[in-house]
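Coming up is one lone chain in structure tokens, specifically the form predicted on its own.
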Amino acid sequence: MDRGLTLETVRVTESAAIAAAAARGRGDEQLAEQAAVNAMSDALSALKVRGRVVVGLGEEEAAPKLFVGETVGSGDGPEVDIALDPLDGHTLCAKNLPNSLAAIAVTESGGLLQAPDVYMEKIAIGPGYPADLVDLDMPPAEAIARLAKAKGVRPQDISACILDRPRHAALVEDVRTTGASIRLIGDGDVAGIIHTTEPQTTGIDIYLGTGGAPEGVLAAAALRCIGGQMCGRLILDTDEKRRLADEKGITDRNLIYKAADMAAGDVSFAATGITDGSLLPGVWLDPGAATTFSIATRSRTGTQRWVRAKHKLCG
């Protein structure tokens, strides 16, 4: 891929969050959707790609744009395959709520996990850390332990991040009882993974949680450019889940992916804030205009763009 790809997916994360902004904090998750989706699909025509979107909206008979197997692009340049986001964090959004933003990720074809649309046992932290300090199979306690050696401060300094959902009771008090804090979020688990990898910025130094399966492997692919480390399991636990997991082709139901199992070779991955966020501040809206702020990174040189742009609106 040309790495002049990497800020064109810019605009793509960019235009779905001008439209998205609009909708703030007006209670209507499907008015913010709606509008994010259609200006990313809008901005995708013109991508100078063969595009197929592997991580998208659901299924085509569920999701009329941005479905998963959609043909996406120009039709023009690489083959490619295509993680996105248009909103990730509804209800962040409808209620102007921190870290809700737009996101893509773009490898080379055939280079994105195909996951059914299940829940991912999830575990992520940031970079700088030896090689596979974390893993799913070890207790919330050992890994925060781990975690926080490493780091050279104590557990107690150690911050976790979870989604806000009953599923995960018992595991916010086995967290706790390490003594390390919790930043509860009630949406948006691709931010939260993400913001494990500037943890002197917000504050998170490990996600833990059951999550969306497509949006672990978005996930996955912006810790591959912009680091960090990251596994995942499938939970397979009924007869349709298993179904689903072999239409996909996944033999191994209990297999452990690890974030270059999940996005594989050359990755770009690029976001933009909607909300005001730890990591990126949403969209200004003015008078004619909107300035909105990205980050845009390649997993082949590691190299992090962040992005300021100040754009003039029709209408």
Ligand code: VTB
Second form
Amino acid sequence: MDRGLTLETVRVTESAAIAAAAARGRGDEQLAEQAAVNAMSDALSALKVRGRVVVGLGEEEAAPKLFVGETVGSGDGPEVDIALDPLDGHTLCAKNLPNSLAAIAVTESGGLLQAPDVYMEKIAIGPGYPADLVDLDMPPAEAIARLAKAKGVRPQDISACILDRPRHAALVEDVRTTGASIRLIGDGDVAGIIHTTEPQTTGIDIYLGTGGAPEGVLAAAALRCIGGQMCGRLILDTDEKRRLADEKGITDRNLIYKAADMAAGDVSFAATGITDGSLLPGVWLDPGAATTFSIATRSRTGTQRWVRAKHKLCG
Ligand code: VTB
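The form predicted together with the ligand, contrasted with the form predicted on its own above:
Then the entire complex follows, led off by the chain already shown.
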């Protein structure tokens, strides 16, 4: 794949972020989501790929644009698989709370896990630790203890990020027994997982808990490029969910996926902040102009480009 593609993908997330930013803080999730979807869809048509959306906004009957299986891109260039989220954290954006972002991952055809729209149990840590330091089969308290030891700090110096949901009550309780601090987030676990890659900037060492499986694939793609470890396991606790998994060709329902199982090959990842966040500032909107802050990165080289762009807005 052409390495220029990584930078081109930034245009796609920038467009979505600028559009969503206009709807920040207006209390209207649909408005923000729709703006981001339309802008990302338009921008994707200029990307020089023959792309197939593998992780998108749902199945074709449920999502008019950016649905799973949609063919996107200009139609020339490499055949690629795409995972995308024009607005991860639409409630955050509607309430103008931190850490909503637009994200996209592109890899070789066949490289992305075809995740059904179910929940996924997730655990993620940043780069620089021994392989398999944490996994989903160990109690969360043990994961925190192992991470603290490997980092050379006390468990109470570790910060965990967890989605603020009633389903996480026991998890939160377990993590609290270690003395670790917890950042409870309202939404946006793609950002939550990416935050583990730069604990000194974000204050997050480990991500734990259950969120969307599609978001899990996108986050795995980010970690493939930026570094870090992640495990994910689909939660297939009803017949309907098992049917969805069967449809995607998933044969081992209890498999623990690592980042490279979810996003294989030469992965490019880009994300642009919508609301201000711990890693990426949000869009600055000025009369006639928008300034965006993005990261563009690629697994083959691990290079991270932090891109600040000032866009002239017409109309
Ligand atoms: C997370 C989060 C998303 O969905 O995946 C979450 O990253 C999981 O679903 O931003 P629930 O909201 O049902 O817990 C989102 O919040 C998007 O809806």
